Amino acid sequence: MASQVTCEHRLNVRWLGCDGDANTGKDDESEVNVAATVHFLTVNLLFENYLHSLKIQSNGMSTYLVPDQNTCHQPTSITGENQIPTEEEQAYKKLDEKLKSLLATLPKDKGWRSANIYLHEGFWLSPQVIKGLLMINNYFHAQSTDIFLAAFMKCGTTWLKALMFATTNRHRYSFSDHPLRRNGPQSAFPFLDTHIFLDYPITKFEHLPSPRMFATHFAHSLLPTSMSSPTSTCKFVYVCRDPKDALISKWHFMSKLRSKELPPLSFNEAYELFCNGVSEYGPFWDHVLGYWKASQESPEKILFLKYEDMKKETSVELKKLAAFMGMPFSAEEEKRGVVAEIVKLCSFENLSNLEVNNEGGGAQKFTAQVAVENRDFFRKGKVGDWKNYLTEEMRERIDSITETKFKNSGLTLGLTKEA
């Protein structure tokens, strides 16, 4: 079954032929049998796909949790009793027109999930994500207590979402009956890049309690100054990882989401695109370096974490995270094992084995049309899996790019020179 759940269910049936003349048109009876077989398989596959989607929907199509209400946010529907103000509707239409005009002027290249991505202000983005960026810059109002989790794709967002949500709400929920046991960790708080237009025409996030938390994959330089300026009091938690592992994880993830109407993206092709900086939200190195430099300039505003350090000493990094968010663990909490409980609850081993994060367990809704199954956010959760995919020449090339890009920055990441 397709890992990407959409409002439409498409089915590509490919018959590869069989021995004899059945696929040459020479035998009428064989043609009838083949047609009947294909029809039978199609009906069964369609029915299986339908049942699969019903199972996912019945078990939960999540958006994001609203802690005060102990439920997931339900997007606003447009009805006769709930009309959008004319000025908002007009502004939205103008923004849509601006997006179309903008895309016509931007360089484009091959996308990993969709056919094309576009180079906008130095970073490769899909049309939907560019739309989200325009809306954020025009309509999003950051609050002084907002906390943003930022990361390049497949660098630890799922894990950090769980840790941040569990830490922030540790006085609200018990560990035995925690929302993360019933909801995928991606639903812990909004993904700003697309949830900004989950409600039509715009989500205002006024229903979230303080401190509001958001996740984003946008580069630091793309964000509005209300969020990124050193004078702003909102905070960022940034997590990065070895680019070699990021490449492997991203290729697997995007391959699951890639449109079935497009040919598969081979690993070698993904490798070349990645090295050239061409992937959704890339270039990887520019993304990481932007947040690294900002964290050096404003350490009180941006906490810079490495996935590898978190795997090695999770409790230490979690306490650092809690203190940065203004919610340090007390000595009494540590004595009661609260830190250990959060580490255990949010561990890959625990989350990946929960029913909600397995086949049919549920899905995370990103736009009105696109949702991703919870299980697709979990693969291995390991450091160094790149060794199973990259040749020595490939490793050397990525390490060389990393060394060149980060030269004189004070940042080291994923350099694995071997004797």
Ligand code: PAP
Contents of the next structure:
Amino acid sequence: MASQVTCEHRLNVRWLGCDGDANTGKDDESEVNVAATVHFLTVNLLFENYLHSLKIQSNGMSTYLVPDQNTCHQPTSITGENQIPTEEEQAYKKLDEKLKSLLATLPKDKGWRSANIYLHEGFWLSPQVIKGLLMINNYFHAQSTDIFLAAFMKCGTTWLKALMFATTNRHRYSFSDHPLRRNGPQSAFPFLDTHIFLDYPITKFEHLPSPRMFATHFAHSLLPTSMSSPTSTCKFVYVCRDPKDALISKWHFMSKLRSKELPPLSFNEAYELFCNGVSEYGPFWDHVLGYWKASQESPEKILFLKYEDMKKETSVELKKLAAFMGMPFSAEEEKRGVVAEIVKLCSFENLSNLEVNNEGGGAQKFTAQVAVENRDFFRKGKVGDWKNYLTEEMRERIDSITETKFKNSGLTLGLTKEA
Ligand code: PAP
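Switching conditions: you have the form predicted on its own, so give me the form predicted together with this ligand.
Below is the entire complex, every chain and molecule, led by the chain shown above.
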């Protein structure tokens, strides 16, 4: 059975079944969030076997850029013509069953976007990303030249994606006609946590040229050893941010994505959950500490950056980043203004004003059910916006958690030079 809907306005499609995720009730029946003003959006609902797959086709629904082809990769959904290899299907079904039984054993609490999140190996995760994690651990093979951009939510992924893509591909594109201008940073490279299952049954990322780049929000301890072991040569760029700003940013972002069936999450409630570590990919402090310690042990493998340092001295941090990725800027490039061009191209002011990052500009597909408008990744892009939200008592509580958690680690948050 297949049905097709074409419309020009906000489209709210009730999800009728399970997309292959564990069927955990309400969590997986979340509303399909589709970009508000994506024009001529066509949605095909394709029902096959037990799997209900939603295929969204739209000019603005990009996933990630394929540099050599200069196009965006569109996930291949299951269709009549696109038969699944039986072996892969079997493996996928097994994983699905594993996820269902795993979720039944895990402690759960309130989610910020969906009804519940689950505590898995010390971190709070949504069922969708637990599925992604199982798939990464079972099927993803890091290549020696891979570069992973890791961060807790709302700490600078969008910015770093743009900087890393522009730096790596600086010989490929001119700055005046750059794919980032047309497609935006979200499309720069895949968000591994969920893109791993956008192509059914598994995305193989075969189209990506070396060095492949991926973004992830997963904690260091959750990743497979092919990625995290100090003996594997793939690299990590980690960016952290003052937790107070990350909290404010996350609350705004998740409130926009929150299922309309759930009551809104008040700021005070979000604050309380955050302080208790209960937020998607949290606890924040354990996330940061995991990468910090790993970066201390293997500085050649993990570059640890801070959003605040990047805001203050973007060129300095960018040069550090390029050198770490094995592509340092030459003196001649600096003289030609390449560093300054990249900083300008990737600035909040430039990116947030691009057509693709404005209303109706486009969206990203994260799971079969969730698409996020590009413009939602840009809000203020400032350091210290928390001052507009937190009372002195609230600030003190977060700062004292940070102090206690980071004691003796050698890590301080905020500007490195002021520390
Ligand atoms: P994600 O976790 O959903 O991937 P992420 O990109 O890490 O989000 O964080 C978004 C934050 O970075 C937003 O912060 P704010 O809510 O405090 O404003 C966003 O505005 C900010 N941001 C996005 N792009 C840039 C940029 N080019 N320069 C500086 N900040 C940016």
